[in-house]
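Encoded as structure tokens, the following chain is the form predicted alone, with no partner shown.
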Amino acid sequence: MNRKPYIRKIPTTWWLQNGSYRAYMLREFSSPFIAIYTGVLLVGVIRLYQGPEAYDAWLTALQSPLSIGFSVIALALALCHSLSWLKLLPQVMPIQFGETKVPQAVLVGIHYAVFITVLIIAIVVIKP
């Protein structure tokens, strides 16, 4: 007996049908951009180690319109990635004191407060 296996037809737009799926795909889509930008920053550290001329050349390369555009896109995707992660945090990391669980709203609120504080500190430190 030769049976044919059942293969379910899944449309390529399956992820557009549910908000959770769209958020998941956006997080997944952001990952390569964040990885590439991490590589760009790593190259900057290497250029800094190589000396002032190499570092200045790297900084000059970052001032191109293509680089600035990529940086803006990577920043937007990194913020989206971070905020969606903060939203998922209570399911990933439930905190419990004895028999009492910390409410999800408190946990998310604390993490948002830390996120905003770090963001403000970064803006103050980077400000020219």
Partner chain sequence: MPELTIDIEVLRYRPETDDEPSYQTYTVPYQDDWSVLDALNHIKDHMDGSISYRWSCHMAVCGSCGMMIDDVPHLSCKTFLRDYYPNKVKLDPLANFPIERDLVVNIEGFLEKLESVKPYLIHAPDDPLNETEYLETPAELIRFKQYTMCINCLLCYSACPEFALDPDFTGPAALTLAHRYNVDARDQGTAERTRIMNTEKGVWPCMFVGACSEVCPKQVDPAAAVQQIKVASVFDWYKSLLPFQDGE
Given for the second form:
Amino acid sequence: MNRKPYIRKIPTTWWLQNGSYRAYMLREFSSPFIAIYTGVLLVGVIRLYQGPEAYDAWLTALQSPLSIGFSVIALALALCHSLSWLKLLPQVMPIQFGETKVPQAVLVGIHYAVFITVLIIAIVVIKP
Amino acid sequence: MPELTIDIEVLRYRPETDDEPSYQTYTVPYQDDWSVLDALNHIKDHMDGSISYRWSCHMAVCGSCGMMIDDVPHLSCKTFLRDYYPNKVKLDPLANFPIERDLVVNIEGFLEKLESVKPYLIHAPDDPLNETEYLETPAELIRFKQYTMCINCLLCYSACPEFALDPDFTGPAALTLAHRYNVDARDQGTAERTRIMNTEKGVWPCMFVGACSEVCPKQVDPAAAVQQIKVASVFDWYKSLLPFQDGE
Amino acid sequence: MEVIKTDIAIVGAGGGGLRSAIAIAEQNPDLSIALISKVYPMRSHTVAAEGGAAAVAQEHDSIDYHFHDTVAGGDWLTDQDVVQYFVEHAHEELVQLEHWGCPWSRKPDGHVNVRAFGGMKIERTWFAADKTGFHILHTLFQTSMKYPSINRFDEYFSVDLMVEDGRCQGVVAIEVSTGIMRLFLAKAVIMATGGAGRVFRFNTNGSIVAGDGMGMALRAGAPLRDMEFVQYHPTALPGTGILMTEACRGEGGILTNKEGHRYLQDYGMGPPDPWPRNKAMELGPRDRISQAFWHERQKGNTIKMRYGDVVNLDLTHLGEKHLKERLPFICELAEAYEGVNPATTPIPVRPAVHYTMGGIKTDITTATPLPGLYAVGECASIGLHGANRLGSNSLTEFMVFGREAGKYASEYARSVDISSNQDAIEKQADAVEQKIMGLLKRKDGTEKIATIRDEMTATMEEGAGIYRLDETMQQTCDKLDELRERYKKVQLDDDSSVFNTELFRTIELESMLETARAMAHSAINRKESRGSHQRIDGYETRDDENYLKHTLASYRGDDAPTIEYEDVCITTSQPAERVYGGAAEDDQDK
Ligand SMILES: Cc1cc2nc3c(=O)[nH]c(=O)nc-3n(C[C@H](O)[C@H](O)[C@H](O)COP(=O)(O)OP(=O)(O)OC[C@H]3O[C@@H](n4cnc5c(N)ncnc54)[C@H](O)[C@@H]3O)c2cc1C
Ligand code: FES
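I would like to compare: after the form predicted alone, may I see the structure of the form predicted together with the partner chain?
Next comes the full complex, and the chain you just saw is listed first.
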């Protein structure tokens, strides 16, 4: 056989090659942070169940510089994660009325609107 | 006026003599309406007849001429020198495929994958064919039309990191063509195809990076098709948990 | 040499090859099929067809009208029994495609939509937006994957046919990825290798459309018929030759010269209604419209651009929305290759060689005079197109006659045994291999294939273009003889065996030279003007008395091809004047 296919190696840094790979990696990278933060919230619920003292201790712990630092990072990553999903969503669930497909930009716009509304409601209603 | 020129750097690989590929640079005349393919044809006709690449239609529809142009997958017949000039243009064979020779890659695997997803209309055996055409409204046509536009150029495979890591992954184009038949109202083969696509090398390895859709020269949006298959599979799975199934 | 035995070998996996393969697999699943193609099937040039496929679909249309349009469009050089069979079976074949999933464009009520096309009295061109060939090819290709008896040999380049005991018994092909040659021993062979438009300088064809099959058939002793009839499509982009489909005009596009004047009215194709009138003005037949361009250029009415003279194809009045829906590919192509948005700016266009009406002579069953060899699609001359093909008849042609080729090749394959004289065939195959090795290993060659090819395409344009003169045709014949000699000294840069594309371009060039020669000699011998063959050297009119005949060109090695004539089959339509424009309606209402 004179054929000798050459298989190129994939560099370990493949995920740095272009924007969509980096965005994807960021989305994946954000997951553990979001998971940990969910854990933290879960602990809060358990603490609440255990009584006011336990809950206060939990709240105090949240105010440590370390915890604030983590929350800020987690918030930023959660935002990234959510926004990247909003961008992808219309691909997952295309909507068609009669002969017209709703343009992806419109669907993304609607999602943003809902996202921001929920955010505002959350901030206004759940205000301490 | 001296003739303007542009450098084309081509990855060469001749399996009979080379152990590994290396770059060779050709200086060709620069014309603002030349595509990268025109430059390659100039090289082949007038400078070096031994350079190998695929092409045919020169109108972005046969899907032969895909390659990495400055590390991004493109159709070389529809990518123009003017978008690179005065910088050099670097040409590599489509990423993630074995190199057969120079800019030619082995795409056999794709053909097998395409065949494996049953890319044709499936009718139930007891469903007689109409005398005349099946009615299909423009609205029904539009639902799957976009997915019929795939020219099998395989740029999407070159952009797909999952395929890079696992050459057995069915991959964007083949999955999209399966989806094309699933959403066609005339087809009755969804269950069969879903079974195939629900396997380990089917839709699930897709991590929804979305790079395939970005490089698609025909706006087919394979990433969308693959996610829609996933959603449909999940619904199917839930449905299969329900008691009192009728039929399949 | 490795031998692969098969019942039927099909060379070519474009529309014609795939349709034949499916026909065999459906009707005769026990017959083994080797489907050989030098490119992956979906790269075949059928993929480039834009406009649509013809079949009567409307109440007020009739197969008689389709028959008459085709016969008159071909300037009565069509075989009317073939046309009759064709128009009768066109509809069922396009419905067949629908049943296989072809995404035809639809009317709001769900029925398949049809559009107007040049030379057709009533709208009957089925279309899938402006990518009809693409959709048909992919539908056929994907459907073909259903049948286990179709064994594909993708990227196998056929070199020559094997003839033994006076019948065709196989074909030799090179596996492109290894350079290894294989002998396909078959009971019947179907040729479906497409056209030969690449022998001309300006053309709408892909690089693979090089007349390979015509060359192979010639060398094997099968004659080519009506090769002088080469269609110029009036609207191609000037630099690249990319086609701007006739559907542009079917949808209402107009052609204007440098003064903005719709010049076709000056050539007997008026009246210039503001709306599209079938068989008039821009919806006239291709030969007439391309000829009008030539006259406009003579008069200095064309526009000078970088790649020569052009006229304007104006779609601006159709509106962006309509264009995006009906002609999206045209918009994409004009934008990318010409930098023009058709919704706001007219597209510069010029005529370019598009289609070879002639080809390997077959009868109505697709059988060639060489037993065991069948031919279908653009490489064949079954007698459907005569002196000028009507746009949208050829996609339907390979559907209707592809099925026939499958049927008759199967019957033939069942009637014969695989050769008892395999040794003799293998010897022939070895000789072919020696020839190829000779090309590869030659060290003292002096000619480059690109040079010979460029000189060939230039001389064909010069001598066998839209209008023809005895003197220039003779120069072309002489030039081709010279190029044929020079071809014997061609030197390759590449002597390797894996994916040696230079080798394949070289073998193609040999077939192109033979095909070009058949065209030029057929042309110079036809001393009349008919359809796409127009002379301006004293033979300006049609001469039914002497030339209501098919031309047959046969191979004689280094000597010029012999030219003979045979009768045309006329059943119901006697030759008459071809009338277009307003007069056409009066004519057909009679
Ligand atoms: C730009 C364009 C637009 C067109 N639009 C229309 C239209 O709107 N309507 C219409 O009716 N017609 C149209 N036509 C014409 C029509 O598309 C062709 O006539 C038809 O598709 C030919 O099909 P085919 O199967 O004969 O050949 P092709 O599709 O060209 O296939 C030829 C096959 O033969 C194979 N082959 C060739 N040589 C070899 C070899 N040496 N070894 C192995 N395999 C070989 C190739 O690989 C290929 O698979 C158009 C043509 C062009 C160029
Ligand atoms: S050559 Fe056909 S897609 Fe580029």
